[in-house]
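Shown next as C-alpha cells: one chain only, the form predicted alone.
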Amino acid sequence: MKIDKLELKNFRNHDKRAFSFGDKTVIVGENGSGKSNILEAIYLLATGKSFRADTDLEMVNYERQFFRVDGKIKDNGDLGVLLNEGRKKFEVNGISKRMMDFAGRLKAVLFGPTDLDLITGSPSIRRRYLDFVIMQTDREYRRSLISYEKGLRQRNKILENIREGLAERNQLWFWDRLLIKEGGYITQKREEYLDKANKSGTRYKAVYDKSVISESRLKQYEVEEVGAAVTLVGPHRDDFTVEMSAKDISKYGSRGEQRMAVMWLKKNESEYLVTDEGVPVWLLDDIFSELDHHHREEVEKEVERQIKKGGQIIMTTADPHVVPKGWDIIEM
C-alpha cells in the first residue's frame, strides 16, 4: 500500500505542485517551505481529515476559493479530495464516494511533533487516538461510539433537568441501558487493542485505566451525578499511560524517551492497520530534531524494518545532514 504520485492545487502554500515518491523519500526544506503540508495532503487522502486543521477552509491556499488533492495509489487506483464552496468531496477513480467508503483505501501512520501529547497531554487526546485507530478497521466500533456519544449528551441533559426539578430519575432508564451496552463494546475493543500492543515484546507497556460503566456503578454515583449534571463513569472517562520499567514515561521519562514511547505506539498502530494489501505508509514529520544520536539510530532501525516488510516511508526535515544514505530527496 504505497502512494506513487501526489498532485496539489491551491493546497496550503502550494499553488500547483506534483510529487513522486519512492519507498524511502525525504522532503528537505526550511521551516515554512511547505514540507508538512505535503504530509498533510497524503494524510487527507488516507483518512479524509487533516491532522492539524481545525476547519477544512484552513487548507485552502490564501485568497483561493478551493483546493484539490489527487494521489495515485499503487495497485489501488486514484484518490481525490476536493473542497469547493466549503463542501468536501471524495473521489475514487473519479467516482464520488462517501467519506466512510473513501477513507482507508490508503492507510497511513503519522508521527509528528504534536504526537508527544499522546504521552504528556490530557486523557481526551489519548481517548481520541484509540478511537481513531480502532475505527479505521472496525465499523461496529464507529457506530457504537457515535451512539454512545449521542446517548451521553441526552443522559447529561436529563441529569441537569433532575437537578433543576424538571425531570424524574426514571427518565434515565433508556439511556442507562444504551450507555451500558455501547460502552461495554467500546471498553472491550480498547482493552483488546492495548493488550495486543503489550504483547509486542518491548520495554514499553500501556496501562489501561478504564472506567467501566454498569448498572451498579451508575447506582454508586447517582447522587454525585445529579449534583454535577454529568455522567461520571464510562469510557468517556478512560485513560491510559505508557510505562517503561514500571515507571510512567510522562512523569519520569526524558524527552527522548517520551518520543520513543510515541514511536512504540505508532509501530503498534501500524501493525494493527496491516491488511492483505500491505502495510501503512509512514509519515514522519521532522521527528529527528529533538532526538539524540542513540534514539535516532533506534528510529532508523525501525524504519528499515518497515521497508523490509514492504512499507513506504515519507519524512520531512529542515536539516539535510540527518538524511540517511540512499533515500530519494525532494528539495523544497
Ligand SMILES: Nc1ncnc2c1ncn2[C@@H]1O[C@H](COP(=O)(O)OP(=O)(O)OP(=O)(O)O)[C@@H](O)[C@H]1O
Given for the second form:
Amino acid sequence: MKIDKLELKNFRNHDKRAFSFGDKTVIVGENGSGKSNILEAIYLLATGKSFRADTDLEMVNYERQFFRVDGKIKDNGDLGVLLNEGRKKFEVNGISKRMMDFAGRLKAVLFGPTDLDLITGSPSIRRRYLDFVIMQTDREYRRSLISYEKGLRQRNKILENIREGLAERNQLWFWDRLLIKEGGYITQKREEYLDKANKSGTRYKAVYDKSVISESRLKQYEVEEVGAAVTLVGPHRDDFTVEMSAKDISKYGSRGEQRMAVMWLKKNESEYLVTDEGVPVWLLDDIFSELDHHHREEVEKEVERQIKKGGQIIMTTADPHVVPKGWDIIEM
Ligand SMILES: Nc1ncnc2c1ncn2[C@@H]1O[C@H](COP(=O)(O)OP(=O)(O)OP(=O)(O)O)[C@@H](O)[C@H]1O
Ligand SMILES: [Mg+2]
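Having seen the form predicted alone, please provide the structure of the form predicted in complex with this ligand.
Everything in the complex follows now, all chains and molecules, and the chain you saw is the first one.
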C-alpha cells in the first residue's frame, strides 16, 4: 500500500503545497519547517484522526477557517479529509463518507521521537495507541469506539446529576447496556491484538490490564461512581505493560531495552496491518537523531526489509547528513 501524492491546503503551517512520494522519500528541512505536519496529514488520511492534536481545530492554519488534505493512494483511489465550520469531513473519490467508513483505506505505522512514552508514559497513551492501530483494520471497532465514547460522556453526566439529586439511578440503565455491549467489543479486539503480538515468540510479552465492564462490575462500583461522577470500569480505564522475563520494562528495563520493546511493538503493529493490498506505509518522524550509530544501522536494516516486502517509507530529518543514499529528497 502506497501514497503517491499528497496535497495540503491551510493545513498547519502549509498554505498550499503538493508532494509526490516514491518508495523511499526523505523530507529534509530545518526545525519548524513543517515536516512532522506532513506526516500528521498522511496519518490523518489513514486513521481519520491526528496523532498529535487534541482538537481538530488545531490543524487549521492559524489565519484560516478551514483545511483540506488530499491523498492519492496507489490502486485505492483518492482520500480527502477536510475541516470546515468546525466539522471534520471525509471523502473517498470525492464522495462523502462517515469516519467509520473512511479510516483504514490507507494503512500506516508511525515511528516518532516520543514513542518511548508508549512504555514509560501514562495509560491513556497506550489506549490511544491500541485504538489507532485497530481502527485501521476494523470498521466495527471504529463504530464501537465512537458509540462508546459518546455513551460514556452521557453516562458520566447522569452520574453527576444523580450526585446533585437531579437524576435517578434508573436513567443509567440504557447507557449501562450500551457501554457493556460496545465496551465488550473494544476489550475483545484489544485482547486479540495483544495476544497476536505475543505469538510472535520473542523475549517480550504484552500483558493486558483490562478493565472489564459488566453488570456485576458496575454494581460493585455503584456507590463510588456517584461520588466520583465518573464511570469507574470499562475500556477507558484499560492499560497494558510490556514485560521481559516477567518483569515490567517500564519499571525495570534499561533505556535501551525500553527502546527495543518499542521496536517490538511497532513491528507487531506493522505485521498486523498487512493485508492483501500489501504492507503499511512507514512514517519515520525524525527518529535517527535520537539513535546512536548501532541503532541507526538496525533501523536501516528494518527499512530495507520493509522495502523488499513492497513497502513505502517516508521519513523526516532536520539533518541533511543522515540522508541515506538512493532516497528521493523533498526539501522544505
Ligand atoms: N495551526 C497552525 N497554523 C499555523 N502554523 C502552525 C499550526 N500548528 C503548528 N504550526 C507551526 O508549524 C510549524 C512546523 O511544525 P512541525 O512540527 O511540522 O515542524 P518540523 O519541521 O517537524 O520541526 P522539527 O524538526 O523541530 O521537528 C511550527 O513552527 C508550528 O508553530
Ligand atoms: Mg518534527
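Numbering follows the first chain given and starts at 1. It should be emphasised that the depicted structure is a prediction, and the values quoted were computed from it without experimental measurement.
Is it the case that F111 and R17 are in the same rigid part, with the chain moving as two parts between these two forms? They share a rigid part.
- Task: May I ask you to give the angle in ° that the smaller rigid part rotates through, relative to the larger, between these two forms?
- Result: So the smaller rigid part is rotated by 18 degrees.
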